[in-house]
Amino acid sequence: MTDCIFCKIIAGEIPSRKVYEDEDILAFHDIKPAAPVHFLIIPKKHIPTLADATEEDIPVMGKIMTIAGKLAKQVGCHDGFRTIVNTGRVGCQEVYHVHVHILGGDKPLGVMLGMPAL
């Protein structure tokens, strides 16, 4: 995708503070966080949505899910953290890349939904 930004991110075009890589998935810091730890766990192949993940991508978005914890340790989440995918325009996703969010700190996070409906 030529102008998806995380495709440029994973294809080293655009600069990141990468937290891991392999040859399936990236991940790196959120450059607005919303908490004190904040990085993007994606998969290097385009997958638009959530809603767009078939079972081809199974191994690749359960790999997503379970390095997170071990992700969220290494920066320093020890006591939780709160993982969160934004899925089309309902689910405010901004990027159209499938992405999972971390999200912690050293205190609790706060309301799972703060934002007003729009």
Ligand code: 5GP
Given for the second form:
Amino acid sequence: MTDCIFCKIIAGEIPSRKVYEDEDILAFHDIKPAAPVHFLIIPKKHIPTLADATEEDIPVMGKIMTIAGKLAKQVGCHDGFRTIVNTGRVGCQEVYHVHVHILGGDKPLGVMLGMPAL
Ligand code: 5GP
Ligand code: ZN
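Output block for the form predicted in complex with guanosine-5'-monophosphate, input the form predicted on its own:
To see the whole picture, the full complex is given below, headed by that same chain.
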């Protein structure tokens, strides 16, 4: 995808502060952290949203979820963290390349959601 910000980060066309990279996935710090630790894990394959993931994506999505804890510990989440995947309009997704947010630090993060717009 030529106009996808995260594909450009994968290609090295946009710089990022890398946490981890292998042949399938990339993890990098969020540019606008919402917690003392806030990084994103993405598949290198351009999958727009979690709702677009298919059976063929099970290995890469499984890899993302199972490496999350190890990476979180490495960057300062020693006693837990939160994972978030915003999906589509209702999920308020901003970047349409699926990504798992990892948020944490030393202190509890508080309630999971802000006030819903009822
Ligand atoms: P979403 O709302 O789609 O779940 O989250 C997108 C996230 O990507 C946001 O937290 C935003 O700060 C982050 N982001 C957007 N553009 C960039 C960028 O160019 N570099 C990095 N490192 N993060 C970005
Ligand atoms: Zn992309």
